[in-house]
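First, one chain by itself in structure tokens, the form predicted alone.
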Amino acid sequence: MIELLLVIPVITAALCYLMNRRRAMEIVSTIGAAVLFVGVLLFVAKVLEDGPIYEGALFMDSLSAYVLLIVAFMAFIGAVYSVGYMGHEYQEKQFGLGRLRYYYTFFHIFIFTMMLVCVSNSLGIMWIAIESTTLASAFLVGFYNKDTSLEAAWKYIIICSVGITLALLGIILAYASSVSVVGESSNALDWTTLRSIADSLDKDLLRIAFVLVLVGYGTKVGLVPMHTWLPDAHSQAPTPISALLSGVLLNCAMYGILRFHIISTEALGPGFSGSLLLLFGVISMVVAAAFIIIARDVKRLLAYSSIEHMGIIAIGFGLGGPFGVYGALLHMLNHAMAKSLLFFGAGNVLLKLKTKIMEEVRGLGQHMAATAALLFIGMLALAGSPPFGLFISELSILYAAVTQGQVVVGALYLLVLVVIFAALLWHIGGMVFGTPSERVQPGEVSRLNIWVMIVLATALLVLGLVIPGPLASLLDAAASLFGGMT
């Protein structure tokens, strides 16, 4: 049943190849897009009701299920943004209408990769399907085919697979530690299989390929000092894939370290992979902080914000405890669409003033006052103001770290937020405030993009005052998966 998922936005991506005007294709994109939200919906709830889905080399968990959910859902919002971005750009004939199939198809290509990534029970499918989301977001990143955007494809490209080496050392290095147990058997990949036998698996050799997917994986997630492709790819490419990048590519990457981090958990004890992943995650911080005051280019600011955001997911997942754990799962929904809205802003701004530098914005609340206010209201959303979700998350993974006793980590992520939280003050708050440098047509360049940050902005802050009961019980059932990391 599992494979009804995944043929979805197959059949989509091959309808929009075969379609031969905008309309029809982005009507079809958009429907292929909510129909996988609400399959993915539907799987939800039976993992919850019933359990865990095995179907051989798919396999669906609660942890699955919720990183799903997340892909399927700024799918979605991507695939309806896109009508307005994308719909814009082609009426301004900065491409053809080749070039816009060529996009959909992609775009719902690099969906079926992602959601790969998610139900493969097998850890040497996970690496391809990993693999794949590279394969298929290259084409997108390059898809301006400007030199900058084709440089960071090439960049993007090149990097990551160098990480994706490492990481298939990694896996092999996990078949290896279980092959005395399990001998050359057709499921010794698969992480269930791993997990039951976590306990016999080969120490030394399940340690050396923690550190090895951790710097694989790593590498796509952005931790620092493997981030160097992801300002390029994350600003070159078009807006709607920036916001897929950074909202839930990562998410997917992050996916894959956590598979393997419960494995070297119930192995080897919280110690070994959790302080791996309190290292990588505070050096992230501390460096995308850094880069963040400096930034000049919108899109280049919010890719240094994503790998700060993926350094605090692996802090509250190296802590571990209920609260790091609920933390770090409940933030990387709150990242998604805080990004994504972040994005979006970015993108209705470049499409109406033309450029992407902060300097040169300036009063945008006086000739574009929605997407002032929504981009502004995304700038406290991701900075974690109450009463928006990431308030929450953030301020559970903080007081993980205080009860402990990780007080240095603990002063210095505070510290990184506290700066970080200054400097996008100071840059979104340049962009919305203060005298116009120029004289614009007051205006919006499409009204679809201002609901679809609505829906996000709304989602922001309900999930800072409440979290739905099925969305709660599907984080705990998913935390619970970390239960060995108390």
Contents of the next structure:
Amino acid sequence: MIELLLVIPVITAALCYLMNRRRAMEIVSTIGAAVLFVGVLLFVAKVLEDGPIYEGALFMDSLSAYVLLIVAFMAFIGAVYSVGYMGHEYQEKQFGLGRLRYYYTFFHIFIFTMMLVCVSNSLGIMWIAIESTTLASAFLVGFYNKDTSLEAAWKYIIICSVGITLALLGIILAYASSVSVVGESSNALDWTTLRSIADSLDKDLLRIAFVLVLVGYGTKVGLVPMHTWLPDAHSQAPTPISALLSGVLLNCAMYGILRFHIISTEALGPGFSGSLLLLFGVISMVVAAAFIIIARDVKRLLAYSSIEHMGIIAIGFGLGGPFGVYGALLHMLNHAMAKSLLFFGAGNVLLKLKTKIMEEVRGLGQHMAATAALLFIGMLALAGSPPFGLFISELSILYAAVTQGQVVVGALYLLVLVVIFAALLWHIGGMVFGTPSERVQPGEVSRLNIWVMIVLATALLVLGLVIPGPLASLLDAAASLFGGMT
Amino acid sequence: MINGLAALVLLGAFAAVSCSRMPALVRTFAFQSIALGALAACVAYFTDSPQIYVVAVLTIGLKGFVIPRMFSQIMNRIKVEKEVDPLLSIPSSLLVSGGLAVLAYYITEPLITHGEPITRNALALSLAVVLIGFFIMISRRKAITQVVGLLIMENGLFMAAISLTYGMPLIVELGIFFDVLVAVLIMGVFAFRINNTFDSLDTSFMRRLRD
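Moving on from the form predicted alone, please list the structure of the form predicted together with its partner chain.
So here's everything in the complex, that chain up top.
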């Protein structure tokens, strides 16, 4: 049955490819994404009720269901925003109908590859899916065909392919250690098999395997120092794609690491993989903070902020324990929504003022009031201020650090969060307030874009006040997969 | 026999480092892939596993013939100058590669002790190939040489997979082959576009994006 879910984006992509009118493409793409979202909701409900679903190479447990939910939700939001954003650029004749068709087709192929990451049981197939996400999205990063977007796309595809090649070596080593226990069976590479025999796996091989996978998939997560492709790709891609890269793709790569983290925790105890995640998380946060302070381009600012938030998530999983894992899981969803909200706001500004340089944007509050307000709300949410969802998840991770006696990590974490809060307030505040440098016609570019952003802002607010029952039980179930939950 | 072929694959990597012209580099890569395919065929023969034969045929067919053909077509179409333009001179590159090979032996020493006897050396050799492939990627500036470096890394990985575990499950192997082929195709498309935009395949022109 999981195949049915996977088929939806493929069909949508094929239909988009066959359409030759703009409206038709937009309708097909939006309906496809909506159907996908509903389908994922049904499957998530089934997983919550009956436990994991196993179907050969595919499977879905609570963790995959949760990440899949993020993918499908953000895909739907991104598809709706694309209608307003890409539609506007198309009307301005920035590209022709053929390019628009190409955009929607690759958009849904990209969604398909990310869903495949979440539902593959075999770690080998998961690797193939993660590599395919790079291949599918490279075309979207290079969409505008300018010299800068080509540079970004080339760096993206080369750096991520090298990283992921290292991850493949890790998977081969894990397979070698599994084969020596269960013999040459076709499911020796399945995550469920590896987990059930974790105790008897070769410890040395598994250690090297985890390091290789962490470095390899960590390249795609954007952990420092393997992050160099990320700001380029995020700033050059069309805005809806930037939001998807930040909000979903990074989470999918993190999901790949988590699967190995769980196995390695079972086999080697929580110390080894946890402390590596912690180390990379702290480095990523600190380095990202420095670049956030000096950023000039708003999309690069947001890209570095993604590196920071992936660092926070890595710290949460690295610390482990109920608060760390729960906080990190919740943060994956919160960050996806807050970052998309800000990218969409920056996208509206880009459509109207044709600039990404923050110094050139002043006094948005006067001529794009709705975008300005939502951008500011998004900034507050992203910086982790109450009453938004990110406050809860960041607090939960901080609590985990303090209760586990990781005082240095806790202090550093708090310090970086404060610095980034100030930097974001300065950068985004500067865009929203002040006086416009020249006379700009007041008004928004697209009403649809504003509605999408309102939905995201509301969801962030709701998650900050109360976590709905089904989501809470899904989070609990997903967190219980991680070891050391006492 | 297997050790000999594995050594031949490593030799291919060294030869690739020493190439100063792109057609030679692509031919060396093809040669290395054929050696790898022969290695896979040997392992298949000794362990009597038909699925590794499939891998062997695919390696020789795809990496030995199809992909090199694609490269030479791309190079003919864009008529780019054929020099490799190493950032590091070829003799010192060879020296570095030698160092990497020693390093690979050093790293894998604790692991080799409990490997299968017939393929004990192959892990160290394949790690050396991976490292040298990586070195080619970072020390050569042309877009196509970077792709060849990536493919050489991938060859090293396949050698590790075949020698360490006698091959991954077939579906995974097929998927990886498919991914590699698509990746090379896409990189080829981008190489075209880079050549159109920058009038060169030299990736060091790409310095626009920075903070």
